[in-house]
Structures are given as structure tokens and as C-alpha cells.
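A single chain comes next, written as C-alpha cells; it is the form predicted alone.
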Amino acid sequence: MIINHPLLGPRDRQEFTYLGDACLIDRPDWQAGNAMDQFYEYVYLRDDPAGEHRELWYHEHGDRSWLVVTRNTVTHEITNVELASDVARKQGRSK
């Protein structure tokens, strides 16, 4: 499988390391009334999709960031690679 990183072009999977589900980056507010709540559902509770999955990707033998890939689950083509911070900061949870 072939990553096409947005800064480095295409690189194996290999290089990679897979971490789950890019809701990830939806890190729930500590402060909230329901935190406890919250957290249990980001930690422990996970949908396994068929089909168009969005995931967070490490690039540890690379330059050291984290993608955020859309993939086939299926059939494992690659749709689309964006930099994670880049996927943060347009849901305004970065700088």
C-alpha cells in the first residue's frame, strides 16, 4: 500500500504506523459536566467500518508526523492523505 504524503510524495506503508480512528483528533473538553462520559465514548468505543474510513497515520520512519488518510477498508485504496494539523486547525481545535 503507498501513502501519498502531502509533503514527501508517495512513500510504502511501512514507514508508517496506524493509530485508529481520525475522530481521534476530536479530543473531548476535560472541563465539561460530562467529561466522564465524554472520554469513556473517545477512549473505549469505536465503529469498525466496511467501506470509506478516515485514520490517523504516523509517519515514524519518515519526517515523524501524522496524517489523517481516507481509505477503502475493503479494497484498501487511498482516497485522500492531509496533514493532521492541518485537519485540526480547519476544525478550529489548533493554531
Second form
Amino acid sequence: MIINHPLLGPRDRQEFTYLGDACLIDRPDWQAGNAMDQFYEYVYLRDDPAGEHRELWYHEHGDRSWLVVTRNTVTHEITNVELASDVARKQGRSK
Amino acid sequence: MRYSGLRVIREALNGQKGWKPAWRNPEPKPNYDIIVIGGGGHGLATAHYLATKYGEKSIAVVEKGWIGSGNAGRNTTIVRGDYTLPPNTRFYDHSVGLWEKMERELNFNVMHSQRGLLFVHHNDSERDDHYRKTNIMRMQGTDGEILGPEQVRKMYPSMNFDGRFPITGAYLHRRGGTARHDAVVWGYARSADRRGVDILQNCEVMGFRIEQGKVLGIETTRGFIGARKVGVSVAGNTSRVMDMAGIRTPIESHVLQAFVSEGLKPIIPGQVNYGAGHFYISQSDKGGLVMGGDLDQYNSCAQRGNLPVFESVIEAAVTLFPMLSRARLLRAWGGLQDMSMDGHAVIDETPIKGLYLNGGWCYGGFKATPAAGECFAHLLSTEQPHELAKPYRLDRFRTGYLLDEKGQGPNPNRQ
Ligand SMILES: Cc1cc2nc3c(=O)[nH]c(=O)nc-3n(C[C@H](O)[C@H](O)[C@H](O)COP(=O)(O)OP(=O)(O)OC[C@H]3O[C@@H](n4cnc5c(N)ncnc54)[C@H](O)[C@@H]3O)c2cc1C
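Given the form predicted alone, state the structure of the form predicted in complex with its partner chain.
Whole complex next, starting from this chain.
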């Protein structure tokens, strides 16, 4: 599997480590009233489709950036790769 | 028809004309009391116990392909009970006990062979960890003992003791071993069928009919089938089947691969695990070496594996048993495993009345087959959790009573 890194171009999957569903970017507010429920869902309940999946990969043996990769879990076809920091910024986060 | 040595002789004299199919292929009835989804080892064992131990009369097992087409027919068949957390020790110890009497109970040869599970270590800290583990196991009444390098050398002279990671000893779990995976499926199917359970193959569940929070039946490729209770036991498909009922589960699908060599003369008498990498090996009764290692490490529904894992498994094989570098690999395949967030299973009711779940078995589901079947049957029939399955709650992730045997945190690909 080749991941097309937005800055470095096509890189072998073995340079990366995998974390999981990209929803892990959106850490809940620990001060919210229902923080316990929100953290339960954040930590344990993730999407697990047979098909397109947005997920976090870490370029451990490279530039150590976090990527959001859109990959088909049945065919392993990768249709989109973004820097996780860009994704977070697009959602209105400052860092 | 009872199977016996006498029967084999009689059929041999008779031109083998007397054998009958071991189970029927019935049409679905409109309604059942209990439907079990998934014709793997767990689903069929559940049906067997529902019919034999709990006296249920109206049961169906619904399978999307043929029975045993999932992990039950794809695994590396290791059966062991070497756990450390007390709930797991109790459960797996009971399971190994059920394996020991399975063949008599089913009147079927599942080739269960307690050939001993050996886990080698390569340095002081691994040895200390194995002492700790076997001490915990022995305190809980399971067998586990530490062997020195000379004892290991006697058992496995062909292992490389002085390589990059010298072998300094091992722990041995004598009750561990292997079994014939397909035979387990067939044995339970035959037993369940003989007691009137309908095994419905080529019948994929596409959805649930749920009204006012209660399950009324399942929508399948062979039409609607009504049921008072439905048990989901679909292994690697758990998260997607539960999604159909609107329930999100702390379970993901990951691929695990298995590799089999050409048939060789007996060279590996037991089941061996490597300490300096994730690798395990045993030899089937046909002579093929059966090997496995890590998950592919990312969510996958592909039922086929990637090359980096292939490479690491073969590298470990040749490091541990250098003679294997000349052996040829015959087959490799992958299966979908239901990896949970703490590495352990769920046998529990769900927020929907009449809908029950048995899933999240990760690597350990084959050895759990009889005990999981018994506990799930208990839950489906009595609507109360079996004593052994009480810790396997679905809400333990919310309440914090995790069964994190390895301490890996909520990372399904690392369990
Ligand atoms: C390569 C590999 C090696 C393994 N090695 C070991 C080992 O050495 N020891 C060990 O203890 N465990 C091992 N396991 C794990 C073990 O095989 C599984 O945990 C166990 O088999 C799961 O239970 P099962 O037999 O009921 O699953 P399965 O046999 O997978 O049964 C589930 C069934 O549900 C069916 N199904 C799915 N979706 C639907 C639907 N919508 N409608 C109808 N039917 C459906 C599937 O077709 C399947 O037949 C291994 C797994 C793999 C993949």
C-alpha cells in the first residue's frame, strides 16, 4: 500500500503507523457537563465501515506528521490524503 | 447415525453406501423462538447447547455463506487456557475442560490434541515475566511451568538456541494444543441438526425488524424470519451487523493471516511461540506447518492479508527454525477478526429487547468456542448472564471494568 503524502509524495505504508478512525481528532471538552459520556464515545465508539474510512496515520519513519487518509477497507484504495493539521484548521481550530 | 469404529468397518464392507449427510438443508420456517446469526463455531455451539442443555425446541442458525466459511474455517486452531486476569482464567479453564470432553459429547472426532504449548524467552526480563505469568496461572489452578534451556533443547532440538536472540528457556502449558477447526464446526452442526435445529445456509441477514425497542425478527436474502429472540454471533462482521440494529459497538474489524507449508514429516511436536517477535507455529496432522503472527494493523474487511506481515512471519519462522528456509509455503489467507477495545469479548444483552450479542473475540475465539456457546445459550434461553460471562458486559467500557489483559489501551490493532 502506498500513501501519497501531501508534502513528500508517494511513500510506502511501512513508514507509517496507524492510529484509527479520524474522529480521534475531535477530542471532547473535558469541562463539558456530560464530559464522561462524551469521552466514552470518543475513546471507544468508532466507525468501522466496509468501504470508505477516514483514518489517522502517523509518518513515524518520515517527517512525523499526522495524516488523515481516506481508504477503502475492502479494496485498500486510497482516495484522499490530507495533513491532519489542515483538517483541524478547516474545522476552525487554531492548531 | 452414531459414528463408531464398528460403523467404519461395516461401511467398508458395504461399499461406503450407508453414510448419510450429517445435517439437513431445510427451508426457513416463518418463525422461530430463537435465531442465532452466524454459522461459525460459536453460533453452532450456541445452537447445540440451546437444544441439549437448555431444552429449547425452536431454533435456527442463519449463515450468509456455508457454515465454517468465516474464521472457524480459517484459524490456526490453537486451544489454550493461559490467561492471568481471574475472569479470563475461569472462563478459558472451563473452555479447555469442555474441549477435553467435546468428542464424546458430539460423537465426532475433532482431533483435539493437547500436545503442549511452549512459549520461549530470550532474556532475563522475559523469563521473569513468564515466571510471573505461570505463578499467577498456578495460583488459579491452571497448569504452567518454566523450563530451562536444556529441557527445551530436548523437546525441540531443531530450534536455533544461539542466534541473534538466544533462547534462555520457556514456559510450557501442557493442556494447550490444537484441534481440527472444520471438524468442530461440523460436529456442532451435526449435533444441533439432530436435535431439530434448522441450519439455514446462503441466508444473509440484511436488517432487523425492531418495533418499540423490541426485536421481531430478521430480514434476510431468503425473506423475513420472525423470532422472539435473536443472538448475533458473526465474529468479524459484528460492528456492521450491530449497525443494522442501530447499535454502535466498541469493536473493529481487522485482518489476521495464516500460512501453511507443504506437508512435511513430523518435526514440530507441540505448539511453539516465539518471544522476540510475534510468531506461532504448529504442525497439522497432515504435516503442514501452520503459522501466524501480527494483525495487518489497520481496519480491514478485505479477507486477504498484506505483504509486510507475510515477511515478518516468515522471517521469524526461519530465525527460530533455520531448517524451515528450505520448506515451501503452500497457502496463505486472511480472516476478519472482531477486535475489541480491551482485547476481550462481549456476551451480553443489548439496549434492544430480545437482541443479544456474542462478539469481540479477537485472537482468542477458537479456543473459546465451547464455553462461549454454552454461555451464549444460557443468556439466550434464561435471559440471565451465565456465571462465567458476567464480566463480559457490553457496558464495561462505559463503567471502566475493562479486561485489559495486556494493558494496551483502547487500540484494537494492538491487542
Ligand atoms: C487467521 C486466523 C487465525 C486464528 N487463530 C486462532 C487460534 O489459533 N486460536 C484461537 O483461539 N482463535 C484463533 N482465531 C480467532 C477465531 O478463529 C475466531 O475468534 C472465532 O472463530 C470466531 O468465532 P466463530 O467461529 O463463530 O466465527 P466465524 O466462523 O467467523 O463465524 C461467523 C459467521 O457469521 C457469518 N455472518 C457474518 N455476517 C453475516 C450476516 N449478515 N448474515 C448471516 N451470517 C453472517 C459469517 O459468514 C461467518 O460464517 C484466528 C482467526 C484468524 C482469522
